[in-house]
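Only one chain is included here, represented as structure tokens and corresponding to the form predicted alone.
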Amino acid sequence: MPYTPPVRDYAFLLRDLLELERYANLPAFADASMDVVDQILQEAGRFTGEVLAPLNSVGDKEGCHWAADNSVTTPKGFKEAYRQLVDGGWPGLGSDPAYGGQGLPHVVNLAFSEMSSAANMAFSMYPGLTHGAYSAIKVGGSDAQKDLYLPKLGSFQWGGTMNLTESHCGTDLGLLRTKAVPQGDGTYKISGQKIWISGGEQDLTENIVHLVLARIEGAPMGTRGISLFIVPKFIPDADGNPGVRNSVKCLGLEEKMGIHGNATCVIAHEEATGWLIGEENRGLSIMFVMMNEARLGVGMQGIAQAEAAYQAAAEFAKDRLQGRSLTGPKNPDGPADPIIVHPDIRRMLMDARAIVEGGRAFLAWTALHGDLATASPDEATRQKGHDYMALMTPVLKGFLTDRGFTVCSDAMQVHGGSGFTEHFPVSQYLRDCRIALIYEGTNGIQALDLVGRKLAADGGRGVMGFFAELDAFVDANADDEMKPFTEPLGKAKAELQEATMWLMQNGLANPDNAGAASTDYLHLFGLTALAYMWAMMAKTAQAKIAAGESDPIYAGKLAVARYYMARVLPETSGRLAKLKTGAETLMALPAEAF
């Protein structure tokens, strides 16, 4: 079945739940009236559903092709779709108007990004990494660098990449060997090999701007000595157009499990000309701007692939005839009932709805706080936005990709043996989604980041603020109609707070306790956050129904909210029990016993 972009669900989130028009007095939201947003959502649905989705299977089956001249050809149809992407103005949706963008809130751009990723994950990675490069240069670049590169990157006329990983180091970037030698004229010669570079070579854009981590000769070892450089494929000439070819080469493509339509490259910098971004030895902090944006994007990818897989599974379950309902035939004139009548099929489909719609709300809610972190005139609101963006990033990346992959796996299970074949789309969703748990920092690293850095940041201000917000919501919504949602939320919040205190007490005494608890803590946090989203959505839906609204989306939200509270959220108790066991049993076997 074709993918159907969730246009109506985003309208619910932006209009009803987040009430975007409340912020119309802020300059950053002035052009984001719901009339405008509705038009954007409709056109985004059309473009992603009609242009990108049909190419998803093409990209998977055909893949990218590397030639001996170090060039890469993307799958059939990608160049034409990319041109439509650029001509449609989608690249500038959330970009700075000072550099040719439209300046809309990022929460609006999120909707297009999810639809694009669900329709064609491999394709959407090209513009996704470009926007990350744009953001890093915008934060750390000089005025001259911004003026030269941001209009080209913001329009997607040029592509962008991030060059971090080397064959001997991924997460531990302090081990990198790529070196930078100053030339005395403001440029550096960059030498080294990078691997797993998404979009490192392609035929979609006239230039590619590589952001490369390297160590300047004589710099300190470890992460303290890492600098960040702009290394373009073609060195811009005096007019800012692609000039002479830089000594950057794609040595080959990785053979991957999924995302075949995206070129994952081995890139060699052979005394390539580069320009320093920001200060020497401060490159990692600038690159983290790009990485954090990418991590939010990866969390979105988990939900996007889960949405597409859920849609395929639901359609299959309504069409596939197999067996009879336990309570009597529901299709008495047919040879069997559709499998959607079976409770276990419903369990998998309801789990998917609960995670996808709850996760989408969590992403949008966080993105709105990110917008307010820069757009609000109120200092407390800005601080809260910065706190939540930092705190929630590892949760969004780790929890939503873990659960998104589970949804894709369950969608395959709903298909039975058919799902394991390439005749149905769900196998591609499962293969494509799997990388999201790994890249931009594995989910284990996200969990360690959460418990090791984000909880304690600014004296725990972010997490304590979140706890206070949950308490205030529960206290303000203790009426009978809301109790089915606020009571489970209150219990989950109490368990999350207990887990947080346990980590504070036991993680300091033995760091392995924090490491052993980290993944369970991240999932406990994610489950609680989604409970808050579902409680807010339930309140919104109740108000709409009470006001006489007959749109079935509201009754559907209430039904899924009740399911989440009753069938998904109780997992928090098990997560709390597991993390409190500490590291003893986990670390008991000596390494040689494995």
Given for the second form:
Protein chains: 2
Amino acid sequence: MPYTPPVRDYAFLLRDLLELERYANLPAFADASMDVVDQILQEAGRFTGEVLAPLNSVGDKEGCHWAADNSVTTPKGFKEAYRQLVDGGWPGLGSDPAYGGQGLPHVVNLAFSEMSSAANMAFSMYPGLTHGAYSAIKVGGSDAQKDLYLPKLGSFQWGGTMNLTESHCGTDLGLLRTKAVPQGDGTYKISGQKIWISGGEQDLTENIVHLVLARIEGAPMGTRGISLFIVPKFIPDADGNPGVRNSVKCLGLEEKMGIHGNATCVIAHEEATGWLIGEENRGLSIMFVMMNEARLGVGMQGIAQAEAAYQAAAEFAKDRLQGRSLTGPKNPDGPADPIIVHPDIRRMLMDARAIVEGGRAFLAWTALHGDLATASPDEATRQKGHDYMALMTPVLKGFLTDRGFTVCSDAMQVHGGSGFTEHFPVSQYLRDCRIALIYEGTNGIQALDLVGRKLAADGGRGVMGFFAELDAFVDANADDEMKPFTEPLGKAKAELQEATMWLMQNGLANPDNAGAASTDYLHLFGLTALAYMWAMMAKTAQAKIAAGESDPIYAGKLAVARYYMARVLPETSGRLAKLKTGAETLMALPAEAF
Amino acid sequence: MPYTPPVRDYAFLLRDLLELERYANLPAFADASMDVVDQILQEAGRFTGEVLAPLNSVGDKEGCHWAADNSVTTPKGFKEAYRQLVDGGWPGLGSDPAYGGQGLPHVVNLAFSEMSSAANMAFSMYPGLTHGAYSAIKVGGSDAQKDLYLPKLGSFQWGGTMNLTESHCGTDLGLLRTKAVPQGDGTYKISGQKIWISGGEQDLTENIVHLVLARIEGAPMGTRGISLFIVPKFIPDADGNPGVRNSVKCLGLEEKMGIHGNATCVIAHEEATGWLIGEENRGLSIMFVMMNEARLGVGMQGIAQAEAAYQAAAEFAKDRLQGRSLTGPKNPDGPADPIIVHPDIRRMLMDARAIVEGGRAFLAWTALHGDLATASPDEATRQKGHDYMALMTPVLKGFLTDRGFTVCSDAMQVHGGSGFTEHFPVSQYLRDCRIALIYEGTNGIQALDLVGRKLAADGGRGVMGFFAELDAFVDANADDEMKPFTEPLGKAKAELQEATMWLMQNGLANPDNAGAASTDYLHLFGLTALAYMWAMMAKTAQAKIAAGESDPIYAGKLAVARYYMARVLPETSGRLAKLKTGAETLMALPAEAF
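Coords for the form predicted in complex with another copy of the chain, given the form predicted alone:
So here's everything in the complex, that chain up top.
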């Protein structure tokens, strides 16, 4: 029951839907011809399917082991797979060639990221966080810091971590207590305890670069007194190699519901030597570079686990013989029909396709905008890219992980009792996926970020631009063939716009109205965005079929697009009705009544 | 972070909402005066909270152990707790006094069942299945079988199991292969392997009575050739005590995502001696006595886990200081506000209350109808009781477990990262709860049972009676005070009726339409039923408040009722819209496209 990486679907997205070759004239896309992309997809599929996927269950069952010398051992096989990962240059696909990366567009890198996360989420988090550390130093570090750390992190020879959370503060980083004392030589002594540090200790890399939030002695309380530090496990020597052991250590591992193969560490900094990144007290803004990148990655994880779970469910549904079709036997020579004949099984599989393929398109479409935000020669395109990246990040993170988890749960349901046993892979997908709704800001925080910050940013330019784009698409595709897709899309867009207006009018009067509406609004937004993706995919598929293409993927896209409009999108009206009732019923009870 | 049994809420339901004392003149209710009931609730709360709850995490972490001699050891403390359970007469609250029970109405027993399930789901399944075996023998067994087994099962001195599933058949029992060969002396030799047998082996009771589905040699294939047998682990001797060891044994335990404290066994019958219950080839109908009882119990489990998870979340939300209220500090002297000030946290807690308290009322209301189905002197009341029990069983099982699981997941979300660690109890609630959506017929099977059998039964008498009851309630409560509740209830009822009509018209023309609509229909039904419960609870609370009662429970019921109408019920319209699109988009793709 192996995971099959969605190579064909990514080729559809990159070649047919997003038409990557349109950008061949841009330097950033120069190395991303479809021939090269096809080859990368094939190889990524092979590597993740053959090397990472077989270790997924091993990691879940074995977990990581902490020893009294503060070392951590990753599950059997992880070390060798990590070596192959680094040797293949995989995690650096999207990184700067100046620092060991391959400089490909992020939208191409997305394909590899999803495949490796679906194949082995716990494993793929090690390079994922390293890439985050790389990005933060690239944005905020001095030239000397970049020269010293980026080649090691960009090549994934060293690992990277995010040291944010303390036991009394996660979301509210303003409360953090880890201290930094300047030593007068440009270094600081960092002291404090951090929890939930993914990959905080491991045996995969020769060094680990911790990016640590701490408060410099005397700095103001709250978020305006937080600085960001580099705290390497081994302090680099004059040649840039791991030198003196720093006083940072792992005190233990967290027992968790899932992602057992990833070491979730308690990390103690005991007057560890650290180097300031960027300015004093401005650490959060750099950390948010990592955070935003991580949030997009987490949205992707939701879809990745859902894809893997869907595949397991589809295979089970085609194999398992049980009962007969309501419309007469479909496997008359067998003892029973495969359960895929039952409409309620189809419902769960089609829901999965609608969310996974629609969500993947949404991720890729946004990632392309992200690439164009820097790569485009056109100012308006760059601005739109920035606007969309900011606006869509909380939607991608919150909506795709909420829905991805539901897909995993439905995939378990398709399995019946088998799904609840650890003999089948779906329990692990469900358990692993669950963290994606929580980390890098819970989905409730994403919803607040969306309604509280992103909607109003630049006078609402991002969301207004998105509405205008939807209107233009609906208007341009009012023909009979596209109407079944653009009509429901137009209706959903109108509901989303109504909700947006409601928020503007009522959120200012009483901020609790915005908080009370936030999660329903985020889902209304996500449902509308996926309707747009499915309408665009339907259009692309229609064009391909009209041009004589016979690959069944196009008929499949049309069928799932129709399903999405009929069976997923109608949820929007209930979301709108709920959010418009405001905060009153929700806040009516005193806290002590709970 | 202990679980607090909902003693107060059950007193509200039994005394205020269902007014149990109205039935004091019926013999079956004679021992259930509210004084006695109050005492039972208090004691049940004490026993489940103090004895069972502390073992819940132990059971999860330790699990059951199988040994090569085919024995199974339950987690530490289970044996002693089981002894106390039996000594207290708890599991027999609702059983016949002739066989060791206390003969109380099932609606009273429900309170204890929920509390023990919430306190320790894995533990409470042992007596739960024993009660099922008791019921099946009581309904289908001969007088001799009743005399021999019921005192032992009714007192819970012996355990009971359901041996249905085989590796190739679960839902489709017609495929089962376990063989029964008549020996000419009234006994049969039973051979075959059963899987997923909860409590199939354990160290809690001196004997285990397996109820086994098997096919008598030469019987027809399919469901019409299945008989039900008693296969005791130790064959009772002349005095009715455990005698010769039967050749039935546990070959191993299943590794599962949750309910680790319950032994899920592979059971081999190797020419085991069995006794036929009832007639040859009519075993399924008796097994369905167990099954229906079990389904109601599973619906209750969904609510029980949700209650426990809600309590953990509410406590966490009141304790955890993080961030500030959007409307200004609520804990200005502290470093931050408790997270319960945030509307999105309230949303999850209020959703939980709406589902748990509404679902509990729905369970109790149905259980009372079940009691009246036999206890009432009035023919019409008895018939209504039977109709409602049959109609509501799939709704209670499917809707309350689906929603209960969502409540558990939201409760984890309230915990943030802490919830994903096994240091907090909510991961166990989520993992344990998940099986309730699957066993005793997956929720998809419940939905099919509802639309395929229950709606049409007796010419639709049950559902028509329910609609008439809703109409009468809405008409009788159209005053200004009740309108905020009966108006949305009336709207939901109209949508449910429209869906029912659509099913009648379109389900016959194409049965796939019924299958395609089934899950949305079940949720539409459940949402409407809970709207009725909340409207009734609001009316009761209003009356109590008007009468000068100052207990905050009444204001709480009104607040949650308003929340339910504003924030939960609006989902119905999307459900209706989806189901009316029929099977077409859902069945469009060929099986090989998945």
